[in-house]
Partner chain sequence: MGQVAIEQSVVQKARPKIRLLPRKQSKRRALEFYLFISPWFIVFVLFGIIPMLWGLYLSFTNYTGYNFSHLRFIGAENYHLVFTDSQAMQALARTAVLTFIGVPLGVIIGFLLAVLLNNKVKGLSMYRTIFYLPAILPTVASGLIWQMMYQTDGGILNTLFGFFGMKPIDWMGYGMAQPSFIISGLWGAGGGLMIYLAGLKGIPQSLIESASIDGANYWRQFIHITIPLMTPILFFNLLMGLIGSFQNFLQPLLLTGLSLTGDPIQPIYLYMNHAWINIFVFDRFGYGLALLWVLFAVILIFALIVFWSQKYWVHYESGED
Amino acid sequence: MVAGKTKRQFNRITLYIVIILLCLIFFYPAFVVFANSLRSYTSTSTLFFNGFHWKNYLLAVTMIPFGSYLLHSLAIAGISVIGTTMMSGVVGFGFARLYGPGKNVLFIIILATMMLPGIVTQVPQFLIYHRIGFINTYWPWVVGAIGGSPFFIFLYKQFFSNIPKEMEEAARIDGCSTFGIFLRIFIPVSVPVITTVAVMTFQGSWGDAMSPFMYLSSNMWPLATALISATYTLNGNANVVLYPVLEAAAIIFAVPSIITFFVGQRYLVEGIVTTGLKG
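Chain structure, single chain, in the form predicted in complex with its partner chain:
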């Protein structure tokens, strides 16, 4: 018995060593950005701190209209998170709990669009948005949010399908409308899946640099697009990019994503478990 216990302890220690080593490997590249964000812009890149120019962080938020970019980031993320989380839920509920001719075919279409390479529609969509005046407006995001996302519709459907029928029937007998049932019976028990969808949508929309690049002119860009367009230049000369300042900005920009993930992760696992994605 004693030998078994020592062996188990040994296994435990090995496990922690492996995990911590892996953490170092996975974390180090991100650390490199941080270390480099503190170097002076006249020095070359470094693998550990070679200076502490905290001024880079100040420059990161003052050299460009950081506040304005941030507001646009928040607007886009807000529209996407609220809209997508709500509308995907509504559509998912329809597929989980309501019946109508053609339901099977429609659901297979949803699954198929999950597999469709987005790029096939993106370029013509971009041209059409230009024609109908959606450019330099938030309409592309509003429309996207209304339509929901196939993957999230799928998640919601899985989740709602697992909720016992009895609850719904009881409410119906009490004279509750279908939408009322959705709001009062289904939504309150769906916190894990709602959080999952909200966190994932936030990550996606906060980090998306491409769509704003295509649909918005620069004074409406969110941070993701502004940063990738290398705006930290000396005297507006595109040949002179201040990389340490850009790195500082990237760090600041990543903070909200990391926080939402750190806070939301508990629900994320729970949300996915309960949707029965396990198949």
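We call the rigid core the largest set of C-alpha positions that still match within 1.5 Å between the two forms. Residue numbers count along the first chain shown, from 1. Predicted model, so just to flag it, every value in this text is computed and none were measured. Compared with the form predicted alone:
- Once both forms are fitted on their core, a CA shift of 2 Å or more is seen for Val18 between these two forms.
Starting from the form predicted in complex with its partner chain shown above, please give the structure in the form predicted alone.
So it's only the chain below, everything else dropped.
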């Protein structure tokens, strides 16, 4: 028994050491960016702190129209999160609980679209949106949200399939409609998967720089796109790029993603795990 207990303690210590090392490996690049965001623009890049020039963060939000870009980012993210979370849930509920001819075939077709790389459909989508006048508007994100996401539809479908049918049958006996069952029975118990979809959608839309570059003019760009071509240069000398200020802007840009991840962290694992309990 003593030998077995010692072996378990050794395995646990080894596991903790591996976890700590992996955390340091993943955290260190972000630490380097943060350290460089505080250095002077006249100094070279560093792997550790060589100064604490907090003014770089003030310059990051004042040297460009940061507030305007931020509002565009929030608008795009809001449309994507609200629309995709709602519509993917409705479609997932239909596949999980409604019956009709060809339902399984349609579900397989939706899942098959996940095998197509996004770059394959970007050009056809751009041509369609251009011809119907969606350029320089938020309509591409509205239409995309209405269609939902194949992966999120799959998550919802799997989650809803695990809910006992007795709850649905009891609601129907009480005279509840199909849509009422969805709102009153399924939505209240679906917080984990809803949070998972919302967080993952926000992460994707917040960091998307390519789509706004294709569909929007520069005065409507979100932060992800604007920071790629941000002109953080020294006054009077456009050839001197203020990289510490640019890195400070990148840190500020990452804050909302970090916050949403930690806020929804308690539901993320549960939302992913519970969708795979039943095929």
